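What follows is a single chain, given as structure tokens, in the form predicted on its own.
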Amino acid sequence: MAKHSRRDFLKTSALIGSATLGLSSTAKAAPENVLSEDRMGVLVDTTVCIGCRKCEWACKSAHDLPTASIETYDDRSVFSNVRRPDDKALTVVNEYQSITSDKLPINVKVQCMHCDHPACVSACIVGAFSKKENGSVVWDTDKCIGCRYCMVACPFQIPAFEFEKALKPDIKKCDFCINRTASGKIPACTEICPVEAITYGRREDLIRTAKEKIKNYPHRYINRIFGEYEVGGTSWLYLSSKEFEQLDFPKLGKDPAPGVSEAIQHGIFSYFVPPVALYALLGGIMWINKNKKHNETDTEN
């Protein structure tokens, strides 16, 4: 009986060892994570935005999301509540009271910030998120396993999950109009803005422009560019006449915000080991230990 158990133990050990070796030889699922000096960005001047919400309509149209006619976006009743981007609207505009005039509110466009050191890229266990050379942070549906760690990791609470789609849900967020920019166009929201409150360009140039505006109009802007340093820097940058925390921007430090469980996740999944394979491996080890204890009990008896 003892010999048979030892033989089974060695067989199982060999099988698990082979499986582990096979898994370790699989190509890594490392995401693309490029931080180019020439990466692009967008500067949003909230003192110029008039809250027309045409950017919302343009974004939906560019991403084939259901939308009403552009005329319906003149409805300002939506500003009665603070809204967040979701799976049906990748960007939204909110309205806040100005410190100088009730007739001139502050309007703030909200979307993915496309961080320089994205927490979603760090947290994703299968490399479904990537930081591209042009500054955009994008998501690959073919790699995603629906774990939703990206939603937990994001300091701006942006990635949205299509809970209503049971068979093939996606993660939805602004992709910086990567298909448009790849063909030489500018992001749809930037192109349609009637007052040029949204400027697309090289990130370093936009920071220079923002600093010049603050210097030239010190009574118009607070002395801060949101996104220049927050969580290591973001591709979307903001100017404001009011403290950003009063406009529902999160209070963040300068250090990048990596995924909370990055070390564990990447240690386990760095070779694209599907969860079922991992559980099978752990199950095999548990089976060995269980039988070993059982055999030791039989020997004592």
Contents of the next structure:
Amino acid sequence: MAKHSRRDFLKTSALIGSATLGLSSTAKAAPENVLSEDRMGVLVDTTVCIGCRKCEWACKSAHDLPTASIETYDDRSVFSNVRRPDDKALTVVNEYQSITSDKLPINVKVQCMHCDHPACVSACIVGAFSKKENGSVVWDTDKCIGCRYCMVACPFQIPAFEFEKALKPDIKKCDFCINRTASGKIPACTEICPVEAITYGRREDLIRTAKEKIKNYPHRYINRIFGEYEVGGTSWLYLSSKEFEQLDFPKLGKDPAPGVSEAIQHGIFSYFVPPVALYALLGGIMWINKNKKHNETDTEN
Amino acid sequence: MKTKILLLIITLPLLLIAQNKIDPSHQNQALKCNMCHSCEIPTKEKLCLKPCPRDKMVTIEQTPGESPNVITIDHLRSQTDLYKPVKFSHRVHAEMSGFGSGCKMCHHYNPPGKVIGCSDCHEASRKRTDISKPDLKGAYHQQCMNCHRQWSGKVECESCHALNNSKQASVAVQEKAKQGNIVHPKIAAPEIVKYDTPKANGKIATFNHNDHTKTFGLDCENCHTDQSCNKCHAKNKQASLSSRTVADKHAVCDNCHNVKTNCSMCHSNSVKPGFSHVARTGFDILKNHSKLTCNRCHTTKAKFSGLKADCSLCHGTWTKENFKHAVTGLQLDEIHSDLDCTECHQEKNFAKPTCKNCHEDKVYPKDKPGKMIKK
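Switching from the form predicted on its own: structure of the form predicted in complex with its partner chain?
Now the complete complex, all chains and molecules, led by this one.
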């Protein structure tokens, strides 16, 4: 990934802005926003996860975030609260008690879902976010201006912001271990998981495997893969024994999240007709008012 | 040229035979090729194996006693390991699996032949192309954790792994297993279980365990199917019992008995006595049929439907010529042995003979038409 500084970005945007002024081309996704057939994903089998939280430790270590020693992660008292990923922990595991107390609790790992049609990419006004060929949704820190639109746009409320940093605060979220995968390794969480509840592989293969599992063990799983169709599909996929909405998964439709916002935004600015029409209307009102005033002064005199 | 052709003629059939030769490990197996192979003629190069047919073909001809006692799992050893290899107490686990579904609880895929372990199928590398089955580390842990966290609730690594920097060779329990002195205590089967139920009419449900195992000859696994360790070792057993629904509680009985209509079979206001054929049906099987198993007469599988109290259903047609009355313990005297069966046995069930046809003042069994003999 080529590094761009903020100055570069301003330069290019000024150039592009002047070049396309008046041409009103429809905003096309940047060339790096590709949806490769071989994009990777992760299948999370919540019926296998034992809630050991080793993935939390591995994630922090891989991203140079401060962390306590691995032994401290055996402490299960953290499960008394439902936690969310933030700028200090890019992934967290939560625990949900089963209705019948003799059944095992259900542990659910939460992190960025790496959408196929990411709302953050669409919402980012400086084009810092992008969907990469390997399925990951990542952002360029140097381009980011800290507007935090991505945080608002995300249907899973994942991107976090380093509010405590006064200088150069950054957006933080799971980056699918882009640096590890670039050097041929697999994401840190998928590598450490002792039970392989999280399987890294081609998204297509993962869906095939998940469907096979549901077919072979109909009593173990509900017949649904979360992320297969949600908001147009996500790279991270989940299997569960219980409806996902009961495990704090958001209730989402099948349409990509940017669909609505992009339609409105692009609609407003398409061919510059609506802004021109708005100014024409305002000008018209002004002109009428001016005429009226003129007439009034005329009659007074 | 001729020799070349000759050579070709000789080698061609040999080649074909070699191709069709069945692998020696497959011989003497009553298996159809298409159980495992998707193509008609599998070759060594192209095995075209179907994905695991799982429990359809699990065959392990080894008793827990013959199995290895302790297995050291060190397939995944690496320099950076935090823990020592696990000394897995295999034999104790194999014995305990008898409470559940046996060897296949762990050996969920084992075609006939040698017993295969996890590492024979599961890849050691996590980064792999075939993700249809977990990698070796995942497979081991899934297998262990599935039970272990159920009854201890613990997921700490150190319950199975000894730390690499510790002096201990393995976890204390594993050391004990190595000496061979860990056994699961025998499970005592109850004779009669009495349940207090909220049912207004019939507060006590009696379950006669003895009847089911001894009289009806059911095996443990006929009712105790796929039992997990959790069944006995649950963390809060009382809570799990109280959370059971009415349907859950009746589910096991429902396999054989109609629990919707037949309440009084188990529910009563007092503890019910054990099964007695004569009390239930009026036909005393202890007299002449005590050595028979239930299914000799009740031939419909699992569901014991009543018979029509008609001896001829099993015994064909009896006449005075082909039936030796002495087998009943009553040797008929000369006069009576000339009579037709129906003279005395007017009812088809042969239960209550009558003397009224000839004798007005005689009653069976006070008066006998012969002498009692030892059977």
